[in-house]
Each structure stands twice: as C-alpha cells, then as structure tokens.
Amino acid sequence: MEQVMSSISLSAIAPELVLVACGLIVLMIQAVFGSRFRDSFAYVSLLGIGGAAFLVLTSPGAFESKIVEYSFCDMWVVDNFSRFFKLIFLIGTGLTLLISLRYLDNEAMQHSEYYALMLLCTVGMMVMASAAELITIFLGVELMSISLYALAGYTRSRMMSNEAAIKYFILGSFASGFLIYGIALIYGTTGTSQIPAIARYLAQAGAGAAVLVMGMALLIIGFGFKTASVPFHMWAPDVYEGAPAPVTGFMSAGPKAAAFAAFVRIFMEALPTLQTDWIMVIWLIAVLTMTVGNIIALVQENIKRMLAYSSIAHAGYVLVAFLAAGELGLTSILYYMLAYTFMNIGAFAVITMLAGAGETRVKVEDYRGVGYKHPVAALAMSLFLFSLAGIPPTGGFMGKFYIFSAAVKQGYIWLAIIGVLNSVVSVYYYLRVTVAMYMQAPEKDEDVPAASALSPALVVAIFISAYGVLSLGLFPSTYVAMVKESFLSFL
C-alpha cells in the first residue's frame, strides 16, 4: 500500500470543513433574519452532507487505489477506511434530518442550534475515523459527545429528555476520563500518541510493559462505553428511551459506528502486538453484550427502549467481527455498519412518524392495527425488523452472514453459535411489533395517527432506508467490492 505524507493539506480535511462552514451558516441565518427562514436550516445543513459527499467520493484514489496520504504531522490519515465510515456518518446525518423535520414542527422546536449540532456532531465522527494520533481521535470524541448530551435533552421540555441528558453527560463524561488515562498510559510507555509509530515501537520493542496494558484495558473500557457494549450499557436504555426519536436513530448509527472506527484503528493498527492480552477480554465482553441486550430486550414494553437493547446486542455481533479480523471480519464490520444504519434509522423514522406530538405512543401496544391504518409504513417497519433480526433477503441477514462465516473461518466457532442462537431469540422480539401491526386491533381508531403525521421529508428517508436495506440483502456483492478497497494498511 503507497503511502504519502504531506505536511499540511486542506483537501484532507475539506468534507470536514464544509460541514463546520455550514454549522454556522446556519447559526447564522437565525442570527440575522430570526425564525422567518428556519425552513432554510434543514436544506442548508442537507446541502452540506451533499458536498461533504461528494468531496469523499471525488477525493483522489478513492476507493480505486490502496493510497494513503497523512498529513498534519502525520496526525490524519486518509485512506479508503475512513472514507467509507464517513458516508456511513453522512447517510445516517441525511436521513437524520429528513426525519427530524417534521417532528421539530411537531414540537414547535424549529431552531439552528438543532441542525448545527448535528453536524458538529458529524465532524466529530468524521474526526474519530481519520485520525491517526490518540490525542486527535479524543478530540474527535468530545465533540462528537459534547453535541450529543445536548441533543439527547433538546426537548427540554420533557422531563425524559432532560434526565436522558444529565445521565449521557454523566457516564459519558466517565467514558472519556477512562480513554485520556489510557492514552495517557499508553503514551508514557511509548513516547508517542501517532498509531503508526506506537506500532513500530511495539514491533521492536515487545509488548511486556504492564503499564502499556493497563492503558490498552482502559481503552478498551473507554470504547466500551461509547459502543454500550456490556457491562459498560448501563447508560443506553434511559438515554434512547428519552431522547427525540430521531436523535436516538442518529446515536444508535452513526456514534455507534464512529466508535468503532477508532476502537478498530488503534488495536489493530497500533496494538496487534497485544492481541492475546485483550483477545479474550473482547471474547468475553461480545457474548455477554449479544446475550444480555437481546435477553433483556425480550421484556420491553417501550419500543424505544425495546431498540435500545437491541443496539446493544449488534455492538456485540460487531465484536465478534471485531476478534474474527483479517479480510473477512473487516469486511463484514463495515458492510453491516452500513446496513445497521439504514434499518435502525429507517426504524426510528417510522417510530418518529407514529409517536405524535410529545412522543405520547412509543409502546408495542401502540402499533396495535398500524398495518390497516397506514399499510406502506406498516410495511417498512417490518422489513427494517426484520433486518434487524437478520432475516433474508435483507442487508441485516447479509451482515450476519458475513460476520459469524468470518468467525468461523477464524476458529471462533462456538462465539459463531452463541451469535446464532442470539439471533434467533432477537427475533421473537422483533415480531412481537410485526404482530401488533397485522395480528391485533387498536382499542380505538383514534389510537392510531392520521396521515397527516406523514411528511415528504420523512416519506423519502423511509423510502432510502428501505432501499439501502434490500439492495444490500439483494445485491452483497457490489458494496462488497467497495468495501475491500476499505481495509488499513496493515492489511
């Protein structure tokens, strides 16, 4: 793989740039003209992810060359790796705020600060998957984490959103005090925070040192949090449950995936060299993570929270991608961090358009004869389970597959049948909803939301999700190819 090293290069950083110019483009217009253009925030801030886009998909040698050209003092890194993670954040930012544009009007809560959130929060993802220096992905995490407690409370006038804010704040906060000692920990042994160095000096000098282990475990403790990976879940249910229904699609995807991101950078890029120190950590942490989120989530009455678990349990599904490595496990990491960003946000899309005003119907008993009343969105919400739930021919289904054949091939087999069989109890909880829709008449015919809940902006997410799902169940092969352009260099 050709490497390139420049000393300063703004196109490295222009999708970020775009996005931060128009964070405040945004802020600006309420600035200026008040609330008579607030329809403009959201076409403003759509307009930015377009170019943000377009700049990915046009860099040089995207996604056609194993180039990797670092710049910043070797501090950011682009290459086809973080190229596809960043349309991961883009798509999952887009569809984000097709969806939140009626529900804003819906809560009488159009304001710039929402929509430049957003993509601050994007920059922080978009930050975490091209650094290539410690200090630089914590930064990314901050932002990315700042933006979210506040938009985890931004209907303040709910008491759920405040308490989902103070608690994300709280642990988050807890969360990056645990990678900073790491980074921390790390640095002293090594006398650098850039990844590539780190492993130089792990390949020459070894891996004995405690304290290099010490600050790797706290890492991993770190990431965990940011993942809501088990035991470091505690946080996930109460923030998603009383975040706006479009702010808890955008963490389930995007925050989610960035995690990764970095979390699959610095152990694979910097730390192989330790890999049977933490291997069996990660061992333990995924099975308890596939097998607690989808256990618990079998009880939940709160469709929200009902997800919430369930994002827990695919953080565990990605773990076993994670341990299985090499092509086939970093293919399907990023192949099913695609797809999960399509189903979950295609799911909160429909779960945004049923909720009404205050978010008054988000338990499963509300979705109770959904399937008479709006029949096309009835249908979406159960495709997007049952991808989800991995059933073919869906983009879930084909992420799955990917993923325990990877750990198969590996040698992690009974991690592969401990995931399948996860799967399949997921799947009693994801018909659940489908029964309520088709199986069940609402107590009322009022119970049920009018059209009218229905948008354009909402219509076309639901319908790109929908499509992001079945083309990637019904056509693997071509997004796989773009994904094998996507590995690290030290593949």
Contents of the next structure:
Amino acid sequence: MEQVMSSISLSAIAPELVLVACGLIVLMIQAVFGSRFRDSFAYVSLLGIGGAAFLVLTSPGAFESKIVEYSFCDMWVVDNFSRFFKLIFLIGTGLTLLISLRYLDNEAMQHSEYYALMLLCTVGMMVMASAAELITIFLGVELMSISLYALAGYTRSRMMSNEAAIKYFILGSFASGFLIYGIALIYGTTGTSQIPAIARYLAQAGAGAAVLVMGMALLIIGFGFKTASVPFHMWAPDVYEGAPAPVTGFMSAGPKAAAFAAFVRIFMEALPTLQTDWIMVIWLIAVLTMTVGNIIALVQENIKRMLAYSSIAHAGYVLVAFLAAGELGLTSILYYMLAYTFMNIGAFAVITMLAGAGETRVKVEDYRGVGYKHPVAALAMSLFLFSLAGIPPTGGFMGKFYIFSAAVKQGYIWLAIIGVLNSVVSVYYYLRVTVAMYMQAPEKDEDVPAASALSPALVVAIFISAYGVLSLGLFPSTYVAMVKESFLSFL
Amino acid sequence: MESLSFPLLSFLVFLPLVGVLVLLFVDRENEAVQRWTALTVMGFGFVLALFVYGGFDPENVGFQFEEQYAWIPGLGISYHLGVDGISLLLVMLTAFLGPICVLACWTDIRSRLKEFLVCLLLLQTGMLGVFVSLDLVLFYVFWEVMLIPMALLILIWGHPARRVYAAVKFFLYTMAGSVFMLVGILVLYFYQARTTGTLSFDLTNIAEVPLPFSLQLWLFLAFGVAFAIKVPMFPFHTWLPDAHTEAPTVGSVVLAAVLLKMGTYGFLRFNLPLFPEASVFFMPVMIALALVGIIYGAFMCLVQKDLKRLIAFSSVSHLGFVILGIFSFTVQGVQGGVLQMINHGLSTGALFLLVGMLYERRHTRMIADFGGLSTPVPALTTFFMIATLASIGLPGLNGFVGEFLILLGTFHVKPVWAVLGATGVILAAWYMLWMVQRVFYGRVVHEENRGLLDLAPREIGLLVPVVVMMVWIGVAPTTFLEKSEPAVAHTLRRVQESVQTAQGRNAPWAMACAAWDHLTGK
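Could I see the form predicted in complex with its partner chain next, after the form predicted alone?
Time for the whole complex; same chain goes first.
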C-alpha cells in the first residue's frame, strides 16, 4: 500500500465541488430569473451528477491501483472504497431526480430548493464516504441529515409530510447527539480523531479503557439510527410513509449506504481491536433488525410503509455482512448496497408513477389491476420486488448469496439460517403486491391508478434500474472485480 | 465416447427463451400464431432432446454432453451442464411433455394466452435447467427461477376461488425448503475450500471430498428438507392438493409430471452420493415417511370428492413409492424409482389432462356431478381407463414395472417394508377403480352429462403419444432401464460402501445395520 500525502488537494474533492457548485447555480437561477427557467433545474443538477460521476471514475488510479490518497492534513481520503460508494450515491441521486421531474410538476412544487437539497445531501454522503477523521464524518452526517429533514417535509401542504419532517428532525438530532458524544469519548481516550491514528494508538495501547467502549457503544447507537436498525428504527416507517415518494426511495438507498460507508470505515479501520466487544451487540442488532423489519412488514397496507419495514430488514442483511467482515463480507456490503439502490429506487419509481396527485394511491389494494393497465410498469415492479425478495436471476439474489456466503465462511451459520428464513418471510409481502397487480381486477377500469407521474425521464429511470438489477444478477463478475479493488486499503 | 462440440444442452435449455422472445413480438390478438409458435418451439425442443437421447452412451457412467464455462470465477461458480442416465430420462420426459402441454391448452385458456405461453416456456427452461445443471449455484438458480412462472400459472389462470391461497402457499413452502439447501450448499462449498483449497461449486469436484459424519447429517437435513417439500413427502405435502386443485390443467400436468420429480431427483443426485453415511443413517426415517405417505395418501384418496384433489393425493402415494425405491439402496429399487418417476409423469399427467378435458366440457370436477359418462364420451372413457390402469400398476402398462422393481428392491432389504408398500398398490386399485366406476359407469344421473361431446382429433392426438409411451415402457422397459442402470449403479457405489462399513460400527448405526443384515445374509 502506497500513501501519498499532501495538505490541500482540490482534485481530491473535485466531485464534491462540482455538486456544490451546481446546487448553488440552481438556487441562483431561481433567485435571479424567478421560475422562468424552471426546466433548467433538473438539467443542471443531472449535469452536475454526471460530471461528478465522471470525475470519480477518471480520478487518477480509479479502480485500478490501490493507492490511498490522503489530503487536507489526513482528514480526507480518496480510495476505491470511497469511490465505489460515491458512485452508488450518484446513481441513487440521478435516478431519484429522473423520477421526481413529473412528480414535482403534479404537486406544483417544481422549485430549485428540491434540487439544491438533493445535491447537497449527496455531497454530505460523499463526505461521509471519504472522511478519514471523525469530525469530518460528523460534518458529512449533518449535511446529509439536515438536507433530508427538509426534503422529507418538502410537500409542505401535506400533513403527513410535515409530520415526517418534524419526527425525523427531532429523532435525528438525538442520534447526532449520540454520535458526537461517542466521537468525544473516543477522542478523549485516544487523543486523536483521525481514523488511522486511532487504529495505531489502539494497536499499541490495547483496548481496555471502559470509556472507549462507551464511545464505541454510542457510535453504534448513532449509526444504528442512521441505518434504521432495530431498536433504533422507530422513526423510519413514519418518515418513509410521509415523505414524498421519490424522496423516500432516495432516503432508503443513498443515506443508508452512506451510513454504512462511515460505519464500516470507523469500525473496520479504527476499531478492529475492539472487535470482541462489538461482535455480540451487532449480532443481536442484525437478528432483531432482519426479523422485526420483515415481520412487521407482513401486515402493512400502505406500500411505502411496507417498503420502509422492508428497508429496515435489508439493513439487517447488510449487518450480517458487516459482522462477517473479511474480504467476502466487505464485497457483499458494497455489492448489496449497489443492488439495493437499483431495486429499491426502481420500485419507488413505479410507486411514484402511480401515486397520483397528493399521493392518494399508495395502498397495496390500490395496485389491483395494474398488471393489465400498465403491463410494462407492472413487469418492472415485479422484477424489483422479486429482487428485493432475493429470487434469482436478480441482483438481490446475488447480493444475498454473497452475504450469506460471507456469514457461512466466518462460521455464522445460525445467523445465515436466520437470514435465509427471514428472506422467506419477506417473499410473502413482496408477493402480495405482485398478486394484487396481476390478480384482482377492480370492477371499474377507473379504479386502477392512472400513470400520473409518467414521463420519459421516469421511464429511463425504470429501465436503468431494471438493467442494473438484471446485470447484477446475471453477470456479477464485472461488478465484483470493481468491488474487490475497492476495499483492499483496509485489509 | 463420441463428444459433440455443439452445445446441445444449452440449446435445449434456452430454446424456450427464444420462443418467449418471438412471442413478445406477436400481436396480442393473433392467438393462432402464438399457439403455433409455442408448439413449434416445444416440438423442436423435443427433437433436440431426441438427439441427446440418441447420442447418449449408456456404457459411460460419467456425465455426457458436458459444457463448462466460468460464470463467476471469483467464487468458483461455473456454467456447467451435463446429463447422465438418470437426468437423461427426466430431460426426455420434460421435453416430451412440452408440446403436449401446448396442445392441451389450445382452447382451454381463454384469457391472456400470450402471457400463459410465456410462463409455460419459462417454466420449461427452468425445469430442463434443473435437470442438467452440474454446478450447485446454477442448480439453485434454476430451481428458484422456476417458482415464479409456476406460481403465476396458478395465480392468474387458476380456479378463481382459492388460487391466491394456493399460489402463495406453493411459493412459500418451496422457498422455505430451498433456503435451507442454499445454506447447505454454502457450508459444503466452504468445507471443500478449507480441505482442498479449491473454490468450486462444481458437483463433480464436491463429490470427491469425503465429509465427516456429523457434517453429513446436517447437510442431509438441509438438502433433504428442500427436496422432501418438493416431492412432497409426508408431512410436507399439504401444499400439493391445493396447488393441484387450483392450477389450470396444464399447470397441474407440469406440476405433477415434472416439478415433483425435481425433489426425488435431488435426493438421488445430491443426498445419496454426497452424504452416503448420513443417507444410511436416515434411511429408516425416510422409509418410514415414504410408507406413511403411500398409505396415508391412498386413504386420503378414498374420501376425496374432487377429481383433481384425488389425483393430487394419489401423487403423494406414488411419490412415496419412488422414495421407498431410492432409499432401498439396491440397484433394482433405485432403477424402479427412476422409472416410476417417468411413469408417474406419464400416467398422472394423462389423468390431469383428461380431468381437464372433462372440466372444459362440464365446468365441474366433483365426482358426484358425473356418472355414466361412458355412454356420451366413450373415447374419453377409454383413455381415462388406460391411464387409470397404468397408474394402478396393471401388468403390461408402465406403472407395473416401476412398482414391481421398487418392491423387489425393498423386499431384498426388509420384506415387511415391501409388504406395507404393496398395500399401497391394493389401495390404489380400490380408490382409482371406484372413482372410475362412479364417474364413467352406471346410468347417466345428471341430464347435463347426456350431451357431452367426445374427444376432438386434437385431444386424441395429444393423448396417443402418452399412451404409446405407457405401453412401450410396460412391454419393453429395458430400452429405458439400460440407459440409467450404469448411472444408478455409479450413484449407489458410495452408499453401498458406507453400508458395508456401517456394519462394523455400533451405536448410531444400529437401526440401519439391522435392516441391512437381510441384504448381506448375515
């Protein structure tokens, strides 16, 4: 492993700078020209995302060499691990923007704030993936979360959306408090907030200090909240149900992946010496998260709420991979987050398309007859749901396959069995939606939801997601090769 | 050995997908073209299968027509196909029934024919893939993929009353079993990786690794529960009557004729050769469950009022025979089991087809709604009678050969088991013939039945090949048995070795050893 040191390196933060610039440009367009150039918001934002993705992919040594580049006095790191996560975030944000175009028109909410908040939230996530220092990670968490609080309440005329924003804000602030307190305790013990330095300190001094374990526990709580793991998941169903549908899809993919990126970096790189202390806790959280998420999802009538619980369950699967660690475990985390981004945002694209003005058609029973009125959308939705359920030949299956392989390899056979049984439980509620779509045609044709938010952009988003899900399922090797390059810096 | 470089098996497996692609571009209104496309594809698939059959060398015990490409090299997952004598017969059965199924739904399916045919073709790919995959992950993928089209067949075209319940139950039951198999596959893989250092999900590599007894026990259970649910063995059979009853005719035919065989095939392909000692250990349990299934299934048949439900329970009974044969660990028994898989596919397939034809005419499946049908529909009655006699094992028809071999093999091991198993044959004659009597003979009690139309040429055309095969297997079973015999003997090699060594040990083997004393004459 080769380390390149430098203090200020604009190229290291170029993708983030592009996004910030685009976010500000979008705000300025509205401030200067009013809503005359309203159509340009989306183009500028998508251009920014494309540019950022281009910069991530073409940055020197991307996905080829294992160079780990530190900059800004060791506070910032660019390695393939962070690059991979940044691509996941950019894909998630890009797809979400494509989905929201017509939705925002329908809700009469086509304002520049939406795009600026989305882009800044993405910057927050990218900071979390690239930060090599605890306070910088916290900075990223806050940038991401504050943008999300506002986005959750974006459709401000709807009560549910307001409730979601307030709930998310209050509980989210609590979680941030836990995080910062945990960081403080770790800083207090080790005398540094830089991840490599913490690792070096612990390797020498050993991991006996009770305060350190306290700090670690507080971090688990903070990240448990951000990843919506049980028992820190209480906010998720209400927020997911209330937030605008495209934002819900976005929230369940990108920010969750970002939280896992920071979680993995801190625990695997800074605190591996404390492994014996966190293993049992995470084991328990993983089992609870999978089981509670899936079982409560069984009885949900609102499809957004159902996918919220499903998203909780999926965080549980990722925790299984987290616990398994090692090469295969990390591969599966990265792989799964990518697959999850495609399949979940894809599913939310269809939900957005059918939700109607004011999101009145989001019950499972509203999907009756969709299979015949919107055959392509229903087929895509079935694909995403089967992928979420982990049925081949989809990315969801391959992701689970990698996760459970990793668990079995590390000897967590019971965890793998609990995991696979959970995925059987999950089949039931995913299947319910498919059954509704293809089965029960309502008496009147008008009762089938209309494709109110259908637009060329949404169709493109659905096709990209479907392509992602299928190619991850059928040809995983290409992605795995990329993933493998992505975490060697820690191992 | 003659080796063909042409990837025959891949063509066979993926040909139905080509049919799917063609169907997607056919106009929805143009149902004739859709039917003919599906029929051509299935027919061509059968021709390809005949080439496989013709080129198959029975002397060679290994896999033939092998194809192997790396799929996910990082984990040692490969695209590895091949057939041996056991899978060959099942591939033939599947390919043979393909065109018959398309013909059977010619007029039956009135709504969304295009989607129906797409599901049927996807199902065909899945089933053929299961029988020819030699890589565990590939096998698992096909095994799961096939669930979706089958569930959709029940869900969309099933009998409206309880189709949702039946489809969801089918899906969840099968999935619940197969995830244990997935964990089992992973454990097997990592054990092999640790002991030999090679990463491979390839069956031929994994089969060479001797496993410790305790691990074998767990793995046998993990794989076994997946297969036992699929077979279905008592007490995992409850999904079957529902799925069969609610499925459309063709769905029932495919389910009975091919899908259930995947369970018995799995036992034969994976459990016996990979976990030989555990197989011997669990033999008494498996035999007991098989016998319970045979007798319980038969008694359940006696009280059914619904024709499809009756045939579904008869499947539980017949598949019990197959398991009995396989777990006798004798060449005769297993050969009988393999043949009985084919027989059950033909005879139960034919019975479901005929019940479907009756349903199409009369829109009921209740035995009480019929009676005296031999007067209005003599041809249908004749075919039904032949299928019934084949099913109950009349000498000269296929069922007899299979059941006889199974009972012969079992008798060698423990006569009591054969005697208990034979009661299943007697009960089968009782419930089947009684049912035939109530449906077809006597006076016509319901006026509606008087004007029923007899079989159309298309229906006769699709039934004749099935009947021909029944007679062929009944009269000259050696044609087929000689294809599978070397493979069966090869599969049994390791189990029989462990039976030999088992006699030297005591504690956990006691039960199995006692049974085997009869075979070796000690």
